[in-house]
Amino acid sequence: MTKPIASADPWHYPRPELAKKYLEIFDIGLTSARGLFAKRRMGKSEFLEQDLIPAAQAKGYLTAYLNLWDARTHPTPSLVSALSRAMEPKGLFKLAKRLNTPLKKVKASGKVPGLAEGSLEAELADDPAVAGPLLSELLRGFDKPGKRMLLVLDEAQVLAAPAHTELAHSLRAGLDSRKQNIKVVFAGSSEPTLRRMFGRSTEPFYNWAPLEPFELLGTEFVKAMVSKVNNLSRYPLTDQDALAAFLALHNTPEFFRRYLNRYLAYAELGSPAALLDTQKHVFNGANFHDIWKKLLPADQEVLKLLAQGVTDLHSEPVRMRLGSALGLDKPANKNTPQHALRRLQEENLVAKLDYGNYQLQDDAFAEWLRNLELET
């Protein structure tokens, strides 16, 4: 059995065998990239940062991690920054000097090799023409034999956006000739978008990485968390109650942790009380109100229909219902749901599973919408 690498998070559930499996696939040499998908809050990012990356570092890899969702406005400078942190200290300054690139805001930092925290992204976002050459030059730094890097791109579906096509092409070109030295994990929460990225011939990363579902946490995870709880509480939590709560929370690790936190704070009230409080918070989150208020009325109505399980948004009865909700005295035209779906996909709220088949990306948001309907 592979020994788990220590994590700073006492509630982290280590998955050393899964990390070992992914790295062994790269060691075999038949592929240099993997694509992983799972809905949000399922433990994917935690695994990448706390299991896979430390395991790769233990095997001698340099590692670079970037959550593209956090960098979706200016992904290129953020990627340059992530790669530079994987290089030797002051490597970026030498690179900028060689390219005659003024980085006036960047100052030496011991904590972050070669750049001041946050300043590189700001500087390159102001001058995007500089970021491309820096990216190419950084990738060329891995042409030396024996130099290996694991690049982890979380929420990688951002690269499929039309606005980032140039970056995707540039990154593909830079990685193509360095498959022996640079291994890549593309992880994301939108399976349909990732399938399009790797399965459509017009996309820059067509056929570049096999795509598979991320292995989700289950019974063993729940039992391990129960054991931790029972080491801290005078009121033992049973596996049966915890597993029932996990199921009620849609098998979502993030929500389950909230349930455990509530249980530890009020253990004398029992598991049902902790579960009820958790459901009230995670399925009625204030952040959903902020998302909701920014949407157009047509987008709001389409989301409510999807949450209720409506599939054919273009049928006349559904368009009549949509038209009525929008204050019309006739059915909404067919372009109304079509345009709404396009906007909702761009906001990563809705995923297209197949032709005419859409679903909400976030189960908690779907539950919130169903409760909203009951309240009105």
Ligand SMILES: Nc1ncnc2c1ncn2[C@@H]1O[C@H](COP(=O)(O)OP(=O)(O)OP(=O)(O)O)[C@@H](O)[C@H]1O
Given for the second form:
Amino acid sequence: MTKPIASADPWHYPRPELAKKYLEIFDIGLTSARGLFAKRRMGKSEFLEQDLIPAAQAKGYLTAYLNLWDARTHPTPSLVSALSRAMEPKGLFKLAKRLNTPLKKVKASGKVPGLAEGSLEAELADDPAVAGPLLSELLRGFDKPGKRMLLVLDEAQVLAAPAHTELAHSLRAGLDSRKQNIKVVFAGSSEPTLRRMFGRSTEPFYNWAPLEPFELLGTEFVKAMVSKVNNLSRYPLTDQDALAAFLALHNTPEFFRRYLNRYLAYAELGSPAALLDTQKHVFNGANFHDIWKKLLPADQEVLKLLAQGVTDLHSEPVRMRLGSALGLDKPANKNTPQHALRRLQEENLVAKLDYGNYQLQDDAFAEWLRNLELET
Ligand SMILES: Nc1ncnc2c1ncn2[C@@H]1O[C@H](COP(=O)(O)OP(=O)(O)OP(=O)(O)O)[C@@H](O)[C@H]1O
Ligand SMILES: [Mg+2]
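So the form predicted on its own is up there; where is the form predicted together with this ligand?
Following is the full complex, with the preceding chain placed first.
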């Protein structure tokens, strides 16, 4: 039986049914991996960490979660560390001993209880030759019958980067032979990159996981949040106002929570005032300004063009516009948009769609850019 697990965040809207659906599909045994995608800030990570993982634990799975975007500079050590945390504490020490690794801190942890969080990653990052074999060994540790693990790889599109091909291949090989014991959920905000990862025959994870949209939060979520607000506020919030606000905030739970927060602080001003303040904040965020300031002029221009819906960035008229925006009196070189797009993809600001089309990753940033255009 799945025990409901109390969430530490009182504002978390639990999604036990969705978690159950995922685990049941794994139980049936036809698929051992799933890929899910949704735009940014739609609640993927919160669902994975606060609903799916606790539900899996309650069903007896060992669980490991890794956000690959946070780990993008050294994903292999971080993965090793996440997997070793999923094992019993003694496991890693035994493993290091058996492999006769030069990992001093890991060995020392056999004497002192536990290994400080992060110290394994740091040690492995200094010693990349050890991380690969350790990963294979760790996965082998899950071969015992009845030992089940759920591995959640958040921001999985990072694995599609050329720099991480080796990791992707060895991970796939390691997981392939253990489909009975290790179930994997891949999540990410870049649908096109994930599609490429699972849909292209040259990619290591080709055909490995069915990819589907993440079920978004909707009316039920809004109503549940409204009743939490109404338990606290002397000024009742209506479902109707809250639903209108949710829609105006592009159905984005993160922005909706900001709105509720604002409503609770200034309830006497009413819902429209809270919505207006939230829109001002999220679509004109200071953080966008910081990102913007750090970009090269060509990258800024390309972003503005994308926000306006221009797709064919290599065409002559667009390069003419780009050229004049950059103070040239001729079209920008063909390399200019190409290099800008590469940099913007590396920064996770832009995603490549098929047919050479590109799109901004973040709706709120796109809206901010369009407003910027109006102001100047
Ligand atoms: N189930 C939920 N209950 C309450 N609030 C939620 C829920 N899911 C998401 N939120 C709100 O939305 C925010 C963003 O969610 P989350 O970080 O999970 O999005 P994400 O889809 O992983 O985004 P990104 O692609 O940027 O990583 C959370 O910090 C929280 O404020
Ligand atoms: Mg996330």
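Definition used throughout: the rigid core is the maximal C-alpha set that superposes within 1.5 Å between two forms. Residue numbers count along the first chain shown, from 1. Everything numeric here is computed off the predicted structure, so don't read it as measured data.
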Original post:
What is the C-alpha shift for residue 334 between these two forms, rigid core superposed, to one decimal in Å?
Top reply: 2.7
